[in-house]
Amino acid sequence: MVQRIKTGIPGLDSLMEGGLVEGSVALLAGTTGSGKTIASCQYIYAGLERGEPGVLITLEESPEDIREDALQFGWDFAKYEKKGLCRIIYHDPSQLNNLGGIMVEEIGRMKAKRLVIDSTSVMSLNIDNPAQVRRKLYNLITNIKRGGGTTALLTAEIPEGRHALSTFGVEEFVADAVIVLHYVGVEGAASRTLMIRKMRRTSHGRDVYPMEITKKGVTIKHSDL
């Protein structure tokens, strides 16, 4: 029987047979403002509330900013950090060579059940060769999956105006699942949607679903709710 990890995002788990496949790596891709970081924080915090240790590695924002932003949704990461259940780590994206080692070390030390890396899109900084970036990203995802006990969510930016699913075009092929968020702003009104492009070992929803960001985080709307 496939074991599932609940995302903590209302309306999402019922679209994928109860949650992410345990031990898998999911790609959360989206345009600017689509809610990637909020959803990934929500995923980590849902695990903490269930007693599941989590590691969040940020390649863009500072841990302080993430903690402050999370408080707007009622997520007190500092409380769980003090209990030793959570680690929020900033890693300089220009120092990719040791990212995998730090990640594996923290997962082992924390016995982490959940991992977030936000965002893989900045991994190209200071690297001019796209093939080299792809190899590093491939190795990173492979190392996560090799451990088996951690269920990971990686975010990636979809460049505006492009029909790609990620920045480098390799993430979606290596990841076990691909969830795509879209944001459209028209005359001051914002419209957000979610679509599950693929998910191994899962019969998942195949429509485009309305998504809202409320005071409690991300919510997915569909007829099964």
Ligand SMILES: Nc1ncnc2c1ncn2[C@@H]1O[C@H](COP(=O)(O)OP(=O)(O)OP(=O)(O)O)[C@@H](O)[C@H]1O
The other form holds:
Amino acid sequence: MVQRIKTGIPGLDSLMEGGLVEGSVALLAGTTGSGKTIASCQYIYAGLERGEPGVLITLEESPEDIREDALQFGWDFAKYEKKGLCRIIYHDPSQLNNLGGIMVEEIGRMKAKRLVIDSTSVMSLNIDNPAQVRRKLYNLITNIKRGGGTTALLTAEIPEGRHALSTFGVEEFVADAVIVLHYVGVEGAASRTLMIRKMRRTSHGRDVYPMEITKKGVTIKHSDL
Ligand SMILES: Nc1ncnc2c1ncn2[C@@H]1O[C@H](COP(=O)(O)OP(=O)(O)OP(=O)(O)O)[C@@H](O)[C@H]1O
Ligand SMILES: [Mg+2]
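Got the form predicted alone; could you also share the form predicted together with this ligand?
Complete assembly follows, chain above in first position.
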């Protein structure tokens, strides 16, 4: 039987048979400012509150900034880091060769049930050859899946104005699930949306759902909340 991992994002789990498939890798893709980092933090924090160890690898922001930003939503990562249930690790995007190794080591050491890598888009820094970037991403995702015990959310930035699902055009094929966030500014008012583009082994919601960011984090709006 498929075990489900609750994202903890109100309105999202009910759109995907209760949560992400345990042991799967989901891609959270979106344009800049669409809420990828906030949603990923919410996912890790929901696990911590259930006693599930979590590892967040940040390739963009510093762990200090992540902790500080999370506090405005009431998420106190430091508390769980002190308990040894959580690790927020900065990884230099120019040192990608050892990212896979560090990731596997941390997952094992922490017995992490949840993993976030934010963001995969910076993985092309210092690498000119797109095929090499794709290979690295492919290896990273297959490495996570091989472990089996951790359920991962990888963020990817969708370049503005493009009809792409990810930065490099390969992540979505290797990932088990693709969730797309959009942020559209219309005459002063902005509207956020979420769409589940694919989710293996899951009958998922097929609409474009309104999304909100409030002081409690991300919420997805639909009638069967
Ligand atoms: N307390 C809050 N209430 C409402 N909206 C907020 C709040 N804090 C942040 N936001 C919104 O969330 C956005 C940032 O979200 P987040 O950092 O998760 O986006 P991202 O997709 O990770 O972007 P980036 O491209 O910078 O990585 C802000 O631009 C702002 O619009
Ligand atoms: Mg971000």
